[in-house]
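The chain below stands alone, shown as structure tokens; this is the form predicted on its own.
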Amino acid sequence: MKLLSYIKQWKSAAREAVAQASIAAQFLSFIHITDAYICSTTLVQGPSMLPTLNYSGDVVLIEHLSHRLGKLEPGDILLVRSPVDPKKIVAKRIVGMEGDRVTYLTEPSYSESSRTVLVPKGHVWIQGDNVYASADSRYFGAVPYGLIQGRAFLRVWPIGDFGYL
């Protein structure tokens, strides 16, 4: 009889442990889906987006839905997987959408010569706000939608600069 009592106790404890593990797994799944497919934070640093974003770094909120729904527009700040180095994610502003003609300075530091390009279907033209220190579409061409990771919409740190981008 004593053995039967212990088995019932262990069975009850095992059921509760499985129930708690299930709740934890659901919570972690929710966090992962939210982070990967809806909204996440990231640190953006470097000179290419000066003066909009700080050189030393800003923490921004990124939403991952606009580019999947085709709701991007010129002026939006994107996080894009670099076509030159796929290990890097870069932050740049949309200058042109598919079908747009974009005119840009070829060497802004040295001359006033410009070039006009037509942005191909399924691509966006991106440039950093600091044209003197930005590797962007002027160097690697238009970026396919598939490389877009998300759209930055809110600066959350430093707290003094908190606000929409």
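Here the rigid core means the biggest group of C-alpha atoms that line up within 1.5 Å when the two forms are laid on top of each other. Residue numbers count along the first chain shown, from 1. Every value quoted in this text rests on a predicted model; they were computed, and no experiment measured them. First, how it differs from the form predicted together with the partner chain.
- Core-superposed comparison between the two forms: the Cα of A14 travels 2 Å or more.
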The other form holds:
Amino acid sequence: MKLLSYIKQWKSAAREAVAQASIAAQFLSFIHITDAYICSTTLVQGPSMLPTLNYSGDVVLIEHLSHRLGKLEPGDILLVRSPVDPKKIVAKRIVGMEGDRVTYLTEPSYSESSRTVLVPKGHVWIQGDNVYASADSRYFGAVPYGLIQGRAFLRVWPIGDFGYL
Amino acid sequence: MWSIIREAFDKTLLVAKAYGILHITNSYLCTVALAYGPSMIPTINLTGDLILAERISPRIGKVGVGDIVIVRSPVVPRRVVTKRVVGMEGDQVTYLLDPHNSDEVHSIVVPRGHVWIQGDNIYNSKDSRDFGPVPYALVEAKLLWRVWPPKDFGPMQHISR
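Let me have the form predicted together with the partner chain next, following on from the form predicted on its own.
First the chain shown before, then all remaining chains and molecules of the complex.
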């Protein structure tokens, strides 16, 4: 008898738990879809985009719409999955789209020698603003368009540097 | 009138929730792919097979040689292609340069962070022999189980060389 009443209690508690969990799941999936497909934030750090982005870290807003609509242009700062380390995401600037000829210094610290490449179809050429300390397309070649994760458009932290990129 | 609007809103919300769940399952867990074309004959039919593909293995690094994977094309970014992984990073891959006409082979070491993909039908397949090794991050899913046509229902053959 007592067992039956316990089961009844648990049933209603379980039903309420499932209802709350489903609300939480819907909320999380809404947040996730916004984060993955519309706008998200990232901490970007490292020397490769000096002086545009600080060495010790900037929080930037990333939008995920432009690259899906094909509206990227040279000069955009992109978040790109690294072709040499699939677990890493890097922030670089587009220097050339497919079909463009890109000229770059092969050894900026030591010599004036430069090389010109044609960016292949379906790829982009990305470089860090700080050519002296940046592993980018000059090192791993043009990057397939499918590796682009988003475009950084607004810096939100530090507050002194708040503004469009 | 307001009750109609409210009902419409509720129904739309329900559809949006269902779509959201379906989309997240499709993008992160498991999806059904229609694979067609001549490049994977005889493994995949020319006119198209429906195959269950899971998206978890590429994220946890469990893609290896012999797996059939769905890869975003490095040449046409809106397109996905289905090919077999022939070499992981560091592997030495040997392939025929022109299988129709000669026996000439070319050997290459797959660079770090990349995979070498080839179609099973090397006579009619655009793959890494044309566009080079593909960055691992472009691997989207691994084919698991063929669902249609019914006579071919079953697991995808895993071939390791």
